[in-house]
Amino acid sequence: MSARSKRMHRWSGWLFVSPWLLGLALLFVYPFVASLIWSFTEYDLLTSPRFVGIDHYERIVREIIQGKGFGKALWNTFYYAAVSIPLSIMLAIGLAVMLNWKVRGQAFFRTLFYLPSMVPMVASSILWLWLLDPRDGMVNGLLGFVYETPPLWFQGIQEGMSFSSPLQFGSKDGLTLMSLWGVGNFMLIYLAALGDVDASLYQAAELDGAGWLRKFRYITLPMLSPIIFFNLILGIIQSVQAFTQVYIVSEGTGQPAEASLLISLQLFLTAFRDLEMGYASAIAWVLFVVLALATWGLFRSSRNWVHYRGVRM
């Protein structure tokens, strides 16, 4: 091949990848760098940015200490993630194990449990607003038979995991129930992983006298550990990015008393309602660092509990 033909091939390659490179530069690299610069400025989108140093980061530290603003949103997000992620993983594994049984109508039940995850987020949010209505909702209608004071759900500030108010579920607990509604995506991944488990492992365990609980503990869970690890990281990211359902159930305010103000909603309100783009950029970067540290910690710890075909990470 001549030198001219080689240059033509090289330029043809660059031409074909240029749309992707352009999108990468405009939609990722530029916003990434711009947000870092804006985090050190006072910027309201209407006037030129004014350099203020680390003022925004100092404000974030103060709000974390005081439990207000970003500190409140950080706690709400942590609570939501700490409750919803373990519950979704346990529920998805339980459903996958049951739906893996060889019973009549297996395909029907698999479809039935997966369908809720296909419902658009806006529609499911409105549905849960009706289900968890404190006065006319179906959930409180059922709880009323056994519970004298039904929970306020999206109209309350209580936390179900708080020992000071047991069973007084509030806004974050309602959001957790909504997250479990879409657990079908996780269930499908676990179901595929269960089909890949070697049946000879269960047969060998039965020969040793192991019951279903021991087989689940020493075979099923270790074989599912890579999927659990994947869904754990994915769940953390989704918990931080949860926005649509939070915006709808709180009418875009995070009320009552900021009980449903997650970081994603606070970031949106700070940037586009209060026009504090500099402060919003600082929040985004703090959030980026927190997620990076959490992911790094999970990868470091995974070597102790994640198994890949008999090999630990």
Second form
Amino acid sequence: MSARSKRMHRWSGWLFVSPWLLGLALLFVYPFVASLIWSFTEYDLLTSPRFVGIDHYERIVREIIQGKGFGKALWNTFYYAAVSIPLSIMLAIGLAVMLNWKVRGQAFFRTLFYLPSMVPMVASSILWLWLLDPRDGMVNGLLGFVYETPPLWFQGIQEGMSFSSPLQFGSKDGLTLMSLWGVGNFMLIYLAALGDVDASLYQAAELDGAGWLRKFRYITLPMLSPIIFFNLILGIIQSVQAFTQVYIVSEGTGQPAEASLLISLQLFLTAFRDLEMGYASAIAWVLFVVLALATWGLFRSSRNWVHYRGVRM
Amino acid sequence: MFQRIMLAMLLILAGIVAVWGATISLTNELPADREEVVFWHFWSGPDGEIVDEVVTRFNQSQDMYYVRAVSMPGNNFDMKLFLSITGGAPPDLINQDDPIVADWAFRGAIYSMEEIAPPGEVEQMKSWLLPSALSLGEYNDRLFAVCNGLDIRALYFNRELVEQALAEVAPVELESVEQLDRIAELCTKYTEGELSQIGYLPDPRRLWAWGPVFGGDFYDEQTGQVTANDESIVKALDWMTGYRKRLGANAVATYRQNDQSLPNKMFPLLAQRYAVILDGQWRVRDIEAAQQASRAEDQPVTPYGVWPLPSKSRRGKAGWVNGNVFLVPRHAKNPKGAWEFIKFWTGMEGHEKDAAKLCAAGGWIPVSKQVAESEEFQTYLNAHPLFARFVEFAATDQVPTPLVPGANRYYREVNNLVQRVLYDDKVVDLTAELSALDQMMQEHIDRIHQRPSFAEDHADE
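Now show me the form predicted together with the partner chain, since the one above was the form predicted on its own.
So here's everything in the complex, that chain up top.
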């Protein structure tokens, strides 16, 4: 190949990747850098940003200490993530294990349990508003046999998994239930992973006299651990990004009394309702750092519990 | 063969796109010698059709301007507007109903009418508008927004239920909140130990109404101080909390007013969940429709009435007003055309009949006394006596959410606080809670004020 054609070849390569590079620069790198700069400014979208140093970060620390504003949203998101992620993992694994049983109608059941995750978020949010209505909802109709005063769900500020109001489910618990409804995607990944587990492992365990619980504990779970790890990280990211469902059930305000104000909604309200783009950028950056730390922590811990093909990494 | 099929499909697709493109260009065609006025609003359905109608009438009356109305979802309206302003291509006129006028004015997102219209006409507009309508648009002695439809809240009541409970004819007006409490108590019913009907229940969003009724103010314009912990507002919140104490937080949250469980978000008064409820004039349409349906089915027609908020005994204001306002975004290409449309809509300069027709079609409260008193509108009021009461209340001293930068968040935070108090049985110190909110909002408003206002920022331009 001549030098000229080599050059042409190189240029055509750049030309082909240029749409992607342009997209990366405009839609990712620029906003990424701009938001970092804005986080040190007072910026309302309409007038030029004004440098304010670390004021926004100080405010974030203050609000975390007071448990207001960002502090409240951070707690709500933490609660939502802490309850919904383990539950969704357990439910998805449980369903995947059951749907892996060789029974008649296996394909039908697999489709049935996957279907809810295909329902658009807006439609499922409205459906859940009806299902979890404290007075006329179907869920409380059933819980009425157990509870003297049924949970308030999206109208309640209580936290059903907290010590202060145990099993008195409020709006965040409603959101958690909604997230479990869409567990089909996770389930599908577990199902695929289960098909990949070497049958000889189970046979060897059976020869050693292991029951189904032991096989599940010592074979299935370790073999699924890379997927659990993957879904755990994905779950954390999804919890922080949860917006549509929160916006719909709380009428865009995080009501009642900010009980369903997750970070993504707070960021939206701060940036586009209160016109505090600088502060919203600072929130986004703090969130980025928190997420990065959580992911790093998970990667560190994964050495102790994630097994790749039976080998602990 | 495959290539031929693909080619044929491509040709068909190109044809569809071409026809579609031609249709679009035809519908957007601007008449010759006319300047386009782009108007963004969030009305849709029957209200959207009424807006289209008034736009058509305006366009027919004009030989200079041509309004193109664009209906868009209200959820992210603000975000789209700011991006359009920042991008240098805003619409010429928008409609809004949030308490954002002062905030946007301070930041320079909108023109004051003094900047776009002759001074004489602005003065005429100020005297044309009802005081409550004017109060929604004036900030720093300038008119930044022109109200195009008032929203007034009053107490609807089911006459049958109230008269049964009182064992006498329902009063024309309530004398005091205590009288409302008595009626509420009498009308609250339990079936098999469970609450089945609420007499009255304060809506957490309406401390904004009850605060002024109790004689309180949320903001002191003279000193620039947030006064959420005003003694009268504390009393109003304490009064609202009384309902939670009597009924329990669970019942208050369950019987909330914006009940999603009712089919098509049915007005809870019609479902007989409430005997008395605080709501706006738009509910008259629902009531009349329900009454008409009962007549059509030869069923007994339930009579309803409306009371103004009982403010006299507390020497407070008549209530809380909000509404839709016209705003002209900064850098709009045709603000003068926008002003002409505003005058047409509000009925100024001989357009009373058009404005009356518009208000009657939409069931909207006119923003001007002259329009309300016009023959056309009086005919409408005679046919809709419940609505007539709201028009009457619009002329009383209704107060808006304070016109101060940051009011949007102030509005949200007050509602959050009231929800926290009403939806939880935990006993809280209301004064302390309102004082904490007061301090938080003062900091927020001060932070905004620390920025140079748009006027200061552009003083040298």
